[in-house]
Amino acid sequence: MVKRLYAYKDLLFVFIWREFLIRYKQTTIGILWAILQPLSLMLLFTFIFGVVLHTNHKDYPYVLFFYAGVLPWTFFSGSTNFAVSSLSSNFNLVTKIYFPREIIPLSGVAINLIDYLIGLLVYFVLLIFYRTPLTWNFLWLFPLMAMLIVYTTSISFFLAALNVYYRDVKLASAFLLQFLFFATPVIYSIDTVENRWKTLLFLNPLVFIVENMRRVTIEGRGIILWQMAVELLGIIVLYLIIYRIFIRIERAFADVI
């Protein structure tokens, strides 16, 4: 994909640019929207699961923990939901011109992804407000921020082609991240599921991402190494597929679209 989008970086960088100016250019508040909508989640289940239900999240404080989950979420249902609709509403462009047309819904992944490392900034401050030790295995976070990025992609390509071909998708999509979330360890532990339940669960790589980004940064302890393998493979194989198939339709896109 770099080596194809490389003669093609400028346009790149004009559709991220692009992007970020729809999204923020008259807004109140601006980019602090990317601080909002993970702290406003978290708050929200701090305070249902926290004040109201009373249930318990390890030893640590609620704020960590749903935060920890949040935002990784965040960033990958903002991609993918960016991407579902990206080719066919910029139907203009894919219709007149050719551009490698990973463009467009990667372009999503990278506004997201600039969200994501400013909401990042705040963890690392909540991390530090409630004194939490940082220890070695806090680098782990950032091949794990690798894994998350190659799949979100991946799943950005395969529903912006899906798409394309069958309309329908934009609304089985919010049906599907509705199901991923809750197929997710956002608002629970994985360790409070029954072991029957759990080889299921992991076929999601979004729960080893998300699990093993609390397990590093706020309990301080080390990943599996044959689970992150296996995960790593698994996403790995699940991008060359796809990216394969992407680009191999991609020039009917005009005609289909």
The other form holds:
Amino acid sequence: MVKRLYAYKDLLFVFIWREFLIRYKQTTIGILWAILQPLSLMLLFTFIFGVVLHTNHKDYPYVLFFYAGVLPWTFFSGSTNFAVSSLSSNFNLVTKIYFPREIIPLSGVAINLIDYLIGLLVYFVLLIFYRTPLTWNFLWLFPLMAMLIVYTTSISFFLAALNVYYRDVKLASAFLLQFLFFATPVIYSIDTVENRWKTLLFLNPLVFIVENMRRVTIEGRGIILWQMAVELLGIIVLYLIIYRIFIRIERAFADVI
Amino acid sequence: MSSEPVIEFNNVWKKYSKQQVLNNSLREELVSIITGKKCREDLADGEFWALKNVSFVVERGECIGLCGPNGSGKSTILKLISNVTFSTKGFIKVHGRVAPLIELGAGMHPDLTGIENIYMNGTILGLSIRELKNKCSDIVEFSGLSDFINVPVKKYSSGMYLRLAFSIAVHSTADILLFDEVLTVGDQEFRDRCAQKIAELIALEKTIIIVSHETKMLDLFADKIVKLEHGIITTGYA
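Pass me the form predicted together with the partner chain as well; I've looked at the form predicted on its own already.
What follows is the entire complex, opening with the chain shown before.
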């Protein structure tokens, strides 16, 4: 991918810059939205589970618990949501000018990554504010982020390409994302799930990523290496397959879009 | 000047489908990944040939005019040259960078200002950011829109919009320029300026392909006029 995109790096950069500009054009608080969105979602969950339902998750603040889950989830759902219609809504470019098509969904991943990084700063502020004892294990956060980015990119490519052929994808993906939200430990912890269900849940790479992001930062625990190896292998294989198919069918996009 | 072919079409056929949902094409592509076989070359239901056995050669520095009625395959030829789509049969060789000025302003975004759109559209046409930094003032000057350059283009009139798009397009550094019906843009004064710019580009030995209904325009610039009808070249290279 790097080799293919190198000649078009300026175009990729301009696409990211464009999406970023469009996003906050004619808004008054601009980039603050990047902080506000995950923050308000986290507060909502804190209210529902802490005040209304009184569920007991862990022995640390709800605020941290939910925020740690909301951040990667927002990145994933934001990117894939952007990707689904990204190619089909840019059909006037796709049918007229050649450039590697993955640039369009990739720019969506990139702007969501910017939001994610801003949210991460807020996360660190919260961690310090609640005096969470950090251990060196929190460095695992970065490989986990890399896995999340690769996985999100693969799913984005997949949905974007499929939506070129079938517009059903856009309709289905809204529903699927909702479904996936509950299959990802954003509002619960995998520790509270029975063992026989755990294996099933771990088929979704987001489960491993989100759960461990919380563990390595708030709880200071390490990760289980063999699980990491399996998940990593799965994510890489998935990426290679999807990208290969993407390149192959990309040639036909202009004709079918 | 040595004759150096930059574009070669060799017995090119191009198939299109009239169907709305193209399940078959995705299935075919996927099957061809696994089996390594090429796609079918015959016509299935609802498919038609947009180009039938088209062959021609364009040499460096030539200016070719393509004309013909709607649906005769002019735009398909431009799309094949610019790599947007691929031929069903036959082969195509293109040497050099192509700037497809096929539809002006395809990459423009209404919320962005004129200057932001210059960068957006310029990179889409294959210019690098550095080249654009150097050329930006030239582009603005050529468009004659310097008073409006920091205004979002959604507030432009359609004439202003096309002027900006055309100005970006003609500042491309590509070796091969494709113009599709774009020369009917703007008022007389701007059109004269465009004509002058094209003459300059021809003098720079750029290869140019112009598609137009206006044969007057084509007579003015084109070294050779190619007429197309129903996907077949009738005059020019026939």
